[in-house]
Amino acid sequence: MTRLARQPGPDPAGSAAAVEAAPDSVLAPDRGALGDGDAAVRVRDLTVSFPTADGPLPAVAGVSLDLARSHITGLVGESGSGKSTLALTLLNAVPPPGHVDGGSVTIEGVGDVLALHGADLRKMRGAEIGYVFQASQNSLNPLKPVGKQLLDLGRSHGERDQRVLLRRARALFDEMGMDAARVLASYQHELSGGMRQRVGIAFALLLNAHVVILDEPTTALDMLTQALVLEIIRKVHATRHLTTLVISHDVGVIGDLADRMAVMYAGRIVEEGPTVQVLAGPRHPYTRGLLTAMPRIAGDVSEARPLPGRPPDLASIPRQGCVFRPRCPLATRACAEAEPPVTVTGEHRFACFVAAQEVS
């Protein structure tokens, strides 16, 4: 677990009072918190559904989110909250049988990704937006050395000069503190977990993508290797002026890396804003629950409390009202009747009836 550098504010415990929706003056439009000119990626009203025996159910439901240009945005939530589905949709790569029901994903210099098909879509992936997959070993071909795979990637995007590709790859590996000659000649099973993760980052950057998504970049790594990978992400992000999205279930990773963070639950963004602000004063009960559930190195260990209940699957998400209501200690009658609107205070936004009443 990465050390969390920023400390949470209010205690999530408290008495539940019946509340109504917050005044219109604090209700946000259905969009991200940044102006369009500040965002390299703009997600608007995105809904992605999967067919089930009960009909189509949304894994991502009406999400609007901006990725600020040259910033690191963190996306945090428990497993099954829809983080990876959202990230794959940014590539127009929703895994079947899922499908996009509505909304748009606009990347600066590309346009609406969801409108791309065929050769245009293949060109966009890798050249404009890079993706580092959660299980790094699963994204590498076990039958080919890393160098051969890098050349294949370049050729698939029309780069025919092998010397240019290899020179670019060596520079990337050197930047990440790796022996480029050894890595290029190695098969994936000959590399450690941390090395495979760095190779995945190199793959994502080989074609000079300006937007990079890292899905659980520290999963299954020991603490020292995790710290090394996080430092490399910071360095590569800064030197290449990337727009970066980091996905994690670990609030500590997001707290260490991200300039802004979004908290996702049951396919919804329930809270979003500058990382320091969200961690210092979390508004949504789910965000507060994630923070109090974190293991602690110092202080009273008994203050760490697990979230009640279990994360919902698609079939058990409430069809009416707040999706977090079954696990929320502050749930009221209003929470059962309607989905809470988004409330904005400065750059901080959240979707909770109780929290909206607290700031009104």
The other form holds:
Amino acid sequence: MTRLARQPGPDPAGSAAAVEAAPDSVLAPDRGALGDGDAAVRVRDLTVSFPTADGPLPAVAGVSLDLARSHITGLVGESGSGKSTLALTLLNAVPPPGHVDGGSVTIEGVGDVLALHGADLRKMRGAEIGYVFQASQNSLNPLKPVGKQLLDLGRSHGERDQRVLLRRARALFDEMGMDAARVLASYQHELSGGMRQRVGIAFALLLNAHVVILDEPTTALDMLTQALVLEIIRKVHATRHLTTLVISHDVGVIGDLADRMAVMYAGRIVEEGPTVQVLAGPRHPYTRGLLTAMPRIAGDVSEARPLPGRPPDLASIPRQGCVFRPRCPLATRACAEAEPPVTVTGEHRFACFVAAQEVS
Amino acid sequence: MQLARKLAAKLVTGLVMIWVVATATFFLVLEMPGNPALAQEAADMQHGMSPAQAASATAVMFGFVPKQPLPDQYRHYLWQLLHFNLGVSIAEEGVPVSHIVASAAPWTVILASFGIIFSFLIGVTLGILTAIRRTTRLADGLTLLGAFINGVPVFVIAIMLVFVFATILAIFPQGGTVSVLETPGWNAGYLGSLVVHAVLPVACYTLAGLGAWQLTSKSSVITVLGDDFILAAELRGLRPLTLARYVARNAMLPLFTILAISFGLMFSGAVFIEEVFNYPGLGELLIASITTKDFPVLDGAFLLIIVAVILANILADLAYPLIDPRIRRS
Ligand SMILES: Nc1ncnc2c1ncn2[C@@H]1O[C@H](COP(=O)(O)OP(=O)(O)OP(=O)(O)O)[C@@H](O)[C@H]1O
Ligand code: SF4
Ligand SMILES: [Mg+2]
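Next up, the form predicted together with its partner chain, please; the one we just looked at was the form predicted on its own.
Complete assembly follows, chain above in first position.
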């Protein structure tokens, strides 16, 4: 498989020009932002719902998203916005009683993921896509040493040569700055939080997956360990030409790491584009709110203002009009009537009536 | 090193507990209405013994000399106990209690061991099945059945089994351990008769314990299935067989302690079953000694039951670190 050696991230000058540009078009939701050859993962119009007291309600609603090959894509949003549900659907692993109502997920080298089942589906997981679980702190069998579980993983995917597996594992642990022999002999409870996270990454990479998803990789870690883990993610991503999806509720983490970023709210991608463009010129009121809520980006702690209101749960997401309307400072009458369509300017997309007028 | 210290601590605790129980038994006999030791002494004298003879006969029987000052009585009793001298039976005059208890214990051990093992194996299998298929009707039915069996008293199960399989169908004997027609020894007839006689009581024991194992293991498996590491393992594409092994080992951990404790309780657990099936184990001995007021035997059987419970707890505590690395290495 050929992997394009692209520059990680667009250059700031070009992106500034793109922000200024008038919208190219208003796209139907089933079109992604990237050209046909540049995406390793394509999500189209994906809807995933959970049964609730009010009937099935979508946790992911009509999401279209491309993961650029050999790049890091960041997915950011408040708790409950549907980030994990979306990520799990990329592995066709919607947690029961959830249900995929429609849409498609296509992965390079795999094809239509949602059509896979049985042994094909199982072998795709781990071998093609590595997943670092949100609760990576407890992602191992507590009764078995790390090394034995790595062998279990290899054997599950037809790699019977223990020496090959162990050599690969040692190389991974070395690369991540860990004492390989010690880690292999350890049980999960003997590892620190940062070590567990790195071990989780090693499990995701053992079988040479070309797509890696990290769900909240730095949550629950102290600042120093957080920086270390981010550095390691950057390193393994670059040396392996991975297509990486990093999920976080922390815009700072995504800003540090991602070439492109997508902002998720109430099951929708409300804004998406090159990280530099989105951070420098956020279009959607929700993205703007997220950024002003961040001391690091707002500059001064006293200037950081938390978003008003609370993130909705499935039942309180508006069924008509724009889902952000109850918390939106710019809401107009039109916002109550229909969902805003996606506006595209260059590589930057957003879904907001008012922002669309601003750029036209 | 640390293990040795833990072992020592456990043993000391166990010994202290046994001492407390022995002391309680001693005072229980003293405080019983009509003090059995004094009554026995009086009866002996009525039968023509001299006071000295009667006193020493009572001392042999109960392990202490009734008319001595209390501290002396107590010291004498503990001293005898330390030599495994539990006194002699009243009902079977002159036979040492330790002999009586030792000959009853194996029957209970056979019955209870097979009963515990079968109820564990069958109950846990059903539990795992209902956990894995928990959204199906089959699982609902099995759970209901398990809860029902769990609620039926043991003696009802025992009487039903006798009624159906011994009285109506006449496939198995009503009770007893072996047919008197067989010559004891390692011959097929004798051993076969032993097995045939054990079937109903073991089945009863199994049924009585089954429901609890099924319900406990079901909830344990469901808990583990919801653990993060199982989802993580699925997302890594682990083989179903490997996944099942991960689940099984983790779900069995909490059951292990319960299993050890039920082995400890085995000597007391079979009272009704042994009574109904006329099986001469410790349970039946306990009931017989109560009806005949054979206090030394009652004490001895009681002490054995308690010691077994304490030992099982110590063993469970010691063995647990072997199966759970989180305890072993922290
Ligand atoms: N198993 C489930 N059953 C019912 N509802 C669920 C389930 N999993 C998720 N949801 C609902 O779907 C919505 C999205 O959840 P999801 O876990 O994807 O959010 P998230 O963005 O990953 O949040 P967090 O930052 O807390 O991880 C939430 O409203 C949640 O309540
Ligand atoms: S569409 Fe209207 S309500 Fe929604 S974010 Fe834009 S301005 Fe706010
Ligand atoms: Mg999540």
